[in-house]
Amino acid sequence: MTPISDTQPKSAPSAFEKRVKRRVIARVHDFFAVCPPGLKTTCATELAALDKDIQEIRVLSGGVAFKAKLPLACLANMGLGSPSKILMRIADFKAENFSTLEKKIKQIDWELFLPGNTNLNIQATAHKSRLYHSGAIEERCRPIIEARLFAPGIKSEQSLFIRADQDQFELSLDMSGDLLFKRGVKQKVISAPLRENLAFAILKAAGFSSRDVLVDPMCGSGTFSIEAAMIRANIPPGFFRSFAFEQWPGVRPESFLYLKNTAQKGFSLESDPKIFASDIDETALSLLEDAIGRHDFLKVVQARATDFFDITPHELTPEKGVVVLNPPYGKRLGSQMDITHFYTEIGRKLAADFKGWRVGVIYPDKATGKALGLPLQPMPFFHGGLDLYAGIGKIQ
């Protein structure tokens, strides 16, 4: 990969520039990454490996709550996996009345916060407040932003979120754009995939790292085996995309292709062998083919339409490294497959031939993951609208 140029001709800071480095880019900012159930413990623990200068970090209802400069929540963007987005405080006020959330809206600056061509989406909620009715605090502050915020030119796409709960206003602007799981790696999905951030933190949760080997072999479209190139070459989660952030006044261009840069410099890649996908859904494999052949990173990735019960891992690898399974469930089984015997056949098969290996399975609840018969941790977390399992452990 060739670095991403950053040299750019720089001139004298106007006065406007000056504002935007001494009230946005020099201060200490209030952030949140939101997460999905489950998630939070992996991104506080994320956070705490990312930079020493992450402060008080602590996990809270939805996510984690952190504070930084905003140069390091960029670097938050583009390195954690497990995050769904990261949102940034940028105001906390007490508004009874309507005149005084107007006050309290008029009294920030937003251009120094949004790109003057900003199309801004509004999201209120309110519990409990006064001021009740969210369609009525967007009305209210819309037209005070925006007439602070006009400019010729594309629009940027904006997201503002206004929170009152007992009359109290948190305002919080999406730094992330799209969902952080969209880590632009993949141009087509089956549906319902596996997101991304789910498959890292149980990646994680199984103890992979970049030394280790994984057998990947109901891989779908590939979504455990792409999260682990990335692991394995050192790339970080979101390397490959853009975020709402690049657009704001206090994002200086120069600067988030610095971070960028240092990161790339930092890439690891193989060519040989070391994550063995497969899955008897050739459609599916054909995606994950797709991404094999538009990135380097990914040449690591071994796929072949293959049935998990005829696989033998030592024929793939002398190692001993980690297992990861996302199998069928629901609609995806069919009616003509009982659920219980399947997953007992899924626990026979580890036990018989993954002896030593670390293993990540995904299931649809309590009596499934015990038809498994493994010694295994639950793990709970929520996709596509379900409460789901990943057991984690080892197989003895």
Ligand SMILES: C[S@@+](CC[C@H](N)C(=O)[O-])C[C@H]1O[C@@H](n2cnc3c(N)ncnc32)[C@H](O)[C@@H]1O
The other form holds:
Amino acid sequence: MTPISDTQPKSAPSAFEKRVKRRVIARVHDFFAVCPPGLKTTCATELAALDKDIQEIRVLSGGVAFKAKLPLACLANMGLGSPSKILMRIADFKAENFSTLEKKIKQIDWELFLPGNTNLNIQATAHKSRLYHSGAIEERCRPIIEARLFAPGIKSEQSLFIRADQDQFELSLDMSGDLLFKRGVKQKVISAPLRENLAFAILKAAGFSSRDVLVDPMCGSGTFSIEAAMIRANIPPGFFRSFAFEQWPGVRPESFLYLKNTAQKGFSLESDPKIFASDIDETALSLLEDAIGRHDFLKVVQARATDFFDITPHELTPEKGVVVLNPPYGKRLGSQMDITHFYTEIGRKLAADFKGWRVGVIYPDKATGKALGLPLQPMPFFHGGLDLYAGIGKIQ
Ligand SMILES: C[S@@+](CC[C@H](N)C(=O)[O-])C[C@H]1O[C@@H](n2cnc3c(N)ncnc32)[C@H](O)[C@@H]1O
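Now the other one: the form predicted together with the ligand, given that the block above is the form predicted on its own.
Below, the chain from earlier opens the complete complex, with every other chain and molecule after it.
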């Protein structure tokens, strides 16, 4: 990848710009991709494939750490499908009392990282540390940072995480802004839709690639279908959204535009139907149709109001690809017996009509997974306050 900082500046850089380049853009920093439980391995695989200069990729509690220069971390925000957010570590020090903490906070070149008009959302946590009161940590740090960042104009929101563990402080900036599952494609959603990063990870686990067809027969507002259409068209998951880092002095607008233009050159848009989305609920389907009307890359999605049990895939496409299901579960279906019966019927339908297809089917507990009666590997994940599974495998 051509570093996005290498685009030609319009005029000679100022002393401030030179400092930003030297201290922020040109240096290798530590980053942390925060991931939902169950998605860390997908994220590490994505990072390794994104660029060879992303180094020291390590799966840790809560996410994946890596080292890179800032432009590559911007690319990771736009190009990764699985994380929830990406943090940039800006300082790391020991402080056992407030006067050391204040001294260390003063030593950070805040203006090189953040714009003058930053509205800071500080989230402090402390664990096994002498400075244990998170509210007091925030109160001591905020005025020092704000004194360095004061500028008039519309404020841009920025989260700063201050974490103390055994007196060791780590300060990280949220690069992403809104959580990364918000792709900027859908305008409306049904209640409790599947998060896009979970749909992405399930598609990947089921082996969905840019050459595969997809059947999404309980599509709701179309989360799986939209993610699959982006994979087919080679569109980075975050292409249509904005990020907190776009306001940072270390990311020039023309540099980020260059990054987006480069991605856009790799798009491969198609209009033949390759993704078959359906649902019995026409209201949910209309939300997907609305998105299809607004985005050319979604012309590959055919949306129809059909009952899953009436679908025969060879009538949709001669190819065999991936079928994904996020059936309703819990209260909406009534008793456990109803849920078990529903999943048994889904398993029977898949076994009868989807031979040779790869599968990703979400289920709420082990008993329901068993009721499917299919040889699927459970992929545990957490969604909407529930521990869930995606059963991954192939119908033989
Ligand atoms: C949990 S929602 C799916 C949410 C979807 N993944 C999203 O993110 O928007 C389950 C969907 O299954 C649909 N559904 C239930 N039974 C169905 C059936 N027999 N055939 C087709 N769709 C069905 C419901 O209308 C509902 O939209």
